[in-house]
Every structure is written in structure tokens, then in C-alpha cells.
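What follows is one chain in C-alpha cells, specifically the form predicted on its own.
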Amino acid sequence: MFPELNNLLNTTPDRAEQGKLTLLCDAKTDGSFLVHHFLSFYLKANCKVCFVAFIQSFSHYNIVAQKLGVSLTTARERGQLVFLEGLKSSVDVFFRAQEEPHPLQFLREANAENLQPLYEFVREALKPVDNGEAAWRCPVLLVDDLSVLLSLGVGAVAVLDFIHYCRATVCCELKGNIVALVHDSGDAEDEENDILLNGLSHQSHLILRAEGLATGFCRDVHGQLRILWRRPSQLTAQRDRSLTYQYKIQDKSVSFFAKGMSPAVL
């Protein structure tokens, strides 16, 4: 995780809310460093973690984690982490029989819009058990990223009932948390994704947003990260709050500073 970013939310692995559902974007950059920082975070905090993830495989997770002081085989060997390799299951879901139940099976359907088994396996990763396991703190859905389905022939509205099921159970239920990334092609023909877009952002409690530099590359600042705290479904006089600030990937960490107070500007 990034100490810097958790001195921009207030937050620390020891008193990590829960019940929260977190919107991660990106728009003409990238922004994983965002998904490695929550996962790396949640795992400190000694949460149980689900990790769908759809872009990377799980050594390059697991590379970058151990960047972060994190290792996913250790979590994953003592049941803290349970991980789906959409890569490698897109292909497995080909060769297994149609009895055989898949959370992937959508992709070999003719409608692709029965997301139900891909809920049943979050469901089922984040259940509590009492079995002598290790007692985690809380649990999280961590997904990267959703985009991807609607690349898939996922409709926007199945995505974003699959989010409703999960926030149900693991933020209401269970007392969890869900992390999701996704991507904004600032594409206005492109209907779908503004629809989950738009649909994620009225739920979420919290939006990171990185950004491209509008000026184009630059060596010292890589972009802008625009933090929203919002208060859904409450009647509040009070106001969502924001702030905007430009940042620096570096190997091992991420470096924030208001805008124009880089250190190479300064």
C-alpha cells in the first residue's frame, strides 16, 4: 500500500471502515497502481479478500504486492485470499463439461448476461466459516476491472445488478467492503460504459478518479487523482467533499503533491 494515499482518504490498515463500496477510475491513464494499493491495504488490515481479476495474471499481482511488503501466495496458501484468474479461467470454462458449474460460465452462453454464477462464487469465497480457520477482520470484493465484461457482451445493467447482489451480501450482510475499477474511454458513443459508470458513481461512498495530465506526458508528474467522498442514500445537509491532486508512480511507491508543487516544477 501507499502511505501517502492512506494519509489522503484518513485511513489506516488498523481502523479500515467497512460497509463502504469504493469506485476506482481511470481516464487516458492507468490506473492500477490504485487496484495494488487497496489490495495490498486490505490484506494488511488482516481482511478476507476475494480478488476477481480480469486484466493481469496472478504473478504479476503478486510481483507488485511483494513490492508492497505483501506476498499473495502466503495469503492465498492460509485462506485469506481466495483468486480468480480470469485469463487462465476464460480458457478453462471451454473445457470443462456443461454440467460443470464455472464463474465464468457466461462466456460460453448464447446470452451473456447471467452473471449469477460469477455471484455465487464471490458468495461462496466470502461466507463465514467456523472450521478453526483464522478469524479475518472483515470481508472485501476486490474486482479488476468490470470493463472487461462489457468487452465480453456483458450488458451494463447485468453488471451493474451483479455489483447490487454483491453489495448486499458483502456490504450489508457480511459488514464488508468492495473495491471495483472502472475504465473510462471517454468515448460519448459509448453508451454502456457510461451507464455503469454513471450507476457505480451514485452507489459508491467513495471515487478515485486518475487522470491523464490534459498537457500531455511528463516526466515528473504522471497524472491527477480526484478523491470524492460521498454520502449515497442519505438525507444530509451535508455536502460531498473533494480534493485533486497530481501524483508520481515510483518503484515502490506513489507520490502526491497539490497541483503545480511538484518537486521538479519547484
Given for the second form:
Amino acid sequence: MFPELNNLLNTTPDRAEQGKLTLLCDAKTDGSFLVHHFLSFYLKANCKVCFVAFIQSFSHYNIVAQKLGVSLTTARERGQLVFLEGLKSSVDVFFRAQEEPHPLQFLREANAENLQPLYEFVREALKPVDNGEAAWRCPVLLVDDLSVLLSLGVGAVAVLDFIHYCRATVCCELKGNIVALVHDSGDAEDEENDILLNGLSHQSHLILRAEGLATGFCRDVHGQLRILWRRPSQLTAQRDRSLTYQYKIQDKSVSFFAKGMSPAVL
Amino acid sequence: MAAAAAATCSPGAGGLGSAVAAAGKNSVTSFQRRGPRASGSDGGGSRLVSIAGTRPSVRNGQLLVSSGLPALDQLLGGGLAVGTLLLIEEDKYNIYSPLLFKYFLAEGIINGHTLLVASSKEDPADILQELPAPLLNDNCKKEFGEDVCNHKTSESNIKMKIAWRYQLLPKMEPGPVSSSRFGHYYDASKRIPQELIEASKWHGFFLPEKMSSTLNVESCSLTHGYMKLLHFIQNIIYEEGFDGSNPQKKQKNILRIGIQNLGSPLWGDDICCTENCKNSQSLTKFLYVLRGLLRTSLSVCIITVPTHLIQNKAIIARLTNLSDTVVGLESFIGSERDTNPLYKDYHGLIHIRQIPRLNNLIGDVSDVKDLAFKLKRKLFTIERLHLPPDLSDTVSRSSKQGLAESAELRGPGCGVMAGGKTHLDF
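Starting from the form predicted on its own above, please write out the structure of the form predicted in complex with its partner chain.
Full complex below, order starting with the chain above.
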């Protein structure tokens, strides 16, 4: 986790909120540093995390998490982390016939109607173990990322249904959190992606949007982060609070500064 | 981790001090950290034997292979990481992208890697016959002496007195690095010697031959050709042990996979034909499963896709997101830039659209965004594009407009870091 981002979001691992859907979004840049931040944040906050990782392999997340101070292997051994590695499991599902339904069953189907097996997997992973005392604070579902599901033949409505079911279980029933990354295709006019992004934006409590700079590539400022706090369930006319910062990613952390106040410029 | 120990192939688990390593399992993963192990583990299984033609990355310990063009390796952060996918966006008439494809395969032959060549248009045996011949070290200095001015070799020690700011700029090496056993230079005008091809191990997938046999697997939305290719690749990886399934058998080696013209109608895919294709997820699903295969084995893959024919921009964006490294070629043939004085020395532009961030928060992005390539008589070079000085007394309106347009069109740099649309005019 990045301490500067914690300050901006006004949270610490001890005081993590519950029942929230956080949407991570990136446009013209790579927002995966936000995924690494939330993964290490919730592991440090002693939450039980179910990480559905479609994009990279386990060792990639592990090595980056070690730079941020958590070890995914020990978390997995302790039972704090349930990791679904999309790339490895897709090879298993695709080439070997499975007897029981696999969470990535939709890869074998021509038209995947819904993501029910994946939802069952998440629910199974995050359900509270009834051995008396609660070992972990609250369950967290982390998805990296949802846009790749559209490339795998799942419709945007099916993905929205999946998130809806997960919200009902994880956020409302188990009082946990969901964090999901969606790419913004910008001017590539990906309609399905826009449906997914708009649908999730209206449901989320916190939106973190990493954008590339409008003026192009810069070595010292890697992009701009927009933070938007929302209250989706309340119908108040109050404006949602939003902040914009620019950031630079370093080897083990990310530094944030106000627009135009990059240390390279001052 | 009991699950990993039970599996026949154990990819993944590359962390330091992992219990799997102590169990003596020879875990094969492309993302293993090279370097001294932490004192916690016994150092049991994985003493990484160094494989020919690879080297670890200085930044993140990734195992790298050369792409066949040392200039391209430099731009990609040292080389291609094992387990990743390189997507080449073909140029308009498919003249230069087959060259990059062939350099990649030739590099594999020189290093003794196993090749897997898949094509729908040409027989893989013919493709291998046309590979360029490697340049030996003592010859290539002579070749460069003909093309490059002689003063370049001696200028490195001269301190600049007047234009001293330029001393700080990085030098792009146009010539061969002296101690390169990693990347080799090739002579595009000569063919590779026949005995090198015969000594190498390669597998070919020629679509018209394979289409005749039927496949008895239920169809998911992949086209028939892609399905067959995936099963073929998986078969080779499994049988030859690139995924660690036969650990004690023989020396570890890299599998170089090359797939040409993926997405073209010859593969049975219609994304290049219409805008509203009914099977738009076929290629993206193929890429995802292919990447899964690459990540769980010691292989590298290059694919060339005719993206200039794909009319649905959303698919191009999805392909970029599903690949690790994306390089786009734009040739000047037939476009109005052919006569633009700005580009008279070059044959086209090369865009590094995406570089992967592996085991790290940040990738190895080079600072140089304006790159052009040139196919000289024998060599393919990539150079930084320099604006020529505007020396005319009367600056004509048309030349200024031409320069501004061309600068605008190549302005938005690499998509990894940031992309900008608005061009600031000063």
C-alpha cells in the first residue's frame, strides 16, 4: 500500500470502511498500481481477500507485494488469501475436461450466459468459517480486471449481473468490500466496455480514475489520478467530492502531488 | 503448498524462500527471480541452469531472450521476457513485419532454441528457408564502415565545446555492440545456411494441411483454425517438457513460437472483413489462452496481426490489452509521407505501443518516442527521428504545414505511460 494514497483517501488499515464498492478505472495508461495498493492494503488490514486475477500470474503479484511489505505466499498458506489465477486455470479448463463446474467454465462455452460458477467460487471463498471466533476482519473481493471478461465472450450485462450478485453477498450480507478494475477504452468506442463502466460507476462508492496526461508522455509525471467519492444509495442533491492529483510511480511506492507541483518542475 | 507439489508441472511459485523450492521440485516458471536465494530456503530444486541465448534482466530478474534485432531489444528494456507475447501490428503492405518475424526465428536457430512456426499462407518450411543469415562479428564492422561515416567511431571521446548540452543526450547505438552474445545481427540479403536449419529443431503448423482432420472437441466460440493451433501448441509444450512436465529428461530450452498474419481471413476469422463481426471474441479468447500457455512454460511468442485491416477499433484496443509487448510498424510506401522531406532517409516509423510491467510497478519505458526504421542494403536499423534544420530563407507555408502535420500524427507517444490527443502549438 502506498502511504500517500492512504492519506489522500483518508483511510488507514485499521479504519478500513466496510460494505463499499470501489471502482478502479484507467484511461490511456496502466492502472494496475492501484490494484497492488488495494491488495496490500487489505492484507495489512487483516481482511480475508479473494483475488480473482485474470491478467498476470501469481508470482508477479507476489513479487510486487513483497516490495510493498506483504507476502502473498504466507497469506495464502494462512488462509487469508484465496487466489484464482486466471491464466493458469484457463489452460486447465480449456484443455482438460472438468467434472465439476470450474469458475472459468465460460471459456469452454460458445455463448456464456452468466458467470454463475465464478460467483459460486467467490461465495465459497469468502463465506465465514464457522469455528467460533472470527479470524479476519471483513471479506474483500478484488478483481483484476473486468474488461478482460468481455474479451473472453461474456456479455457486459452478464458481468454486471455477476458484480450485482457479489455486491449482494459480499457488501450487504457479509459487510465486506469489493474492488474492481475496468479499462476505459476512451475513443476506441468499445460499447460493451462503456456499458460496463457506466453501470459500475453508478453503483460504486469510490471511483479512482488513473488517466494519462493530456499532453503526452512525461518522464516525471506518469499520470493523473482522479478520486471521486459517491453516495449511490442516497438521493441527496449534494455534490460528490472529487480530488485530482498527479502521480509518479517509483520502484516501491507512488508519490502524489498537486497538479503542476511535480518535484521535477519546482 | 500441497497443491503445487501434487501437480506434475508447477509453474508460478517463484518467490524467495518459498517452501516449494525446498521440496526439491524443479519448478519451471518464466517469472522466477534470478539471483541468490534468501537464506530461508535450502536452495533445493531450482538452481537455474543458464539457457543458451537468455540473460536475466537487470531491472527485475526476468529471464530475457533477444528479439533478433538488438536495437529493438534496447527499446524493449533489454529483450523479450520469457513467457510473454509480442504483438506486431503489421505495416500496410506487409513488407517489413515479415522481416521482424524472420529475425525472431533466426535468432532462435542461432541460439539453439526450438521453433514453432504457424502460418496460414506460407508453408513453415519455406519460411525457414528464407531466414536471414547471421553476420559474424568481424564482417559486420566492415559492413558498417561502408554505410556510416567514419568520424562516428572517434567522436565518443571528444568533448563538445559549443553545443555542450547535446553531450548529455543518450547515444543510440546504430552498430553492433562489441560483446553481444545475446543479440545477433543478420544480413537480410543472404539466406541462412542450410545446415543451420537442419541442425535446429522446429515444428511447423500450416493451416491448410491441418484443417483436413477433424477435431472432436466441443466448439467454444473459437474458429476451427485457432482451436487446432492451440491444441498443437499445447501438445508440443507438454510433450517436449517446456512446462516442466518432464523435468529430468534433458537440458532446459526455450520454445519460440511465431504465428504469422493472425486474424486474417485465411484463419477463418472475419474481424478484418467487416465492422460488425459475429465472432469478435474468437481472436481475443485465443490470445488469452495462448498467454496462459506462455506463462506456464518456457516459451516466447511473436504474432503479427494486420491491424490496419481491422475496422472495429475496440478489437484493436482489446488485443493490445491482452498482449504484453506491442510494436506497431508504419511504412511510408504509398502514403503521402513518402515525399515528405522530413522522412526521406527512412522507410517507416516504428511505434512501441506497450511495454509490459512484469514483477514491478513500472515498466522499462525508453525516453525516445520518435523512432524510425530503415532497411539498408543488408541491415534493418531503428533510429531516433531527428528533425532536420530548417535552413531555407523563405519558409514556405506548405513545408511548415507538412512538418506540423507529421509531428502531430506521431505526437501521441507510448500508450503505456500516457497518451495525449491535443497537440500544443507554440
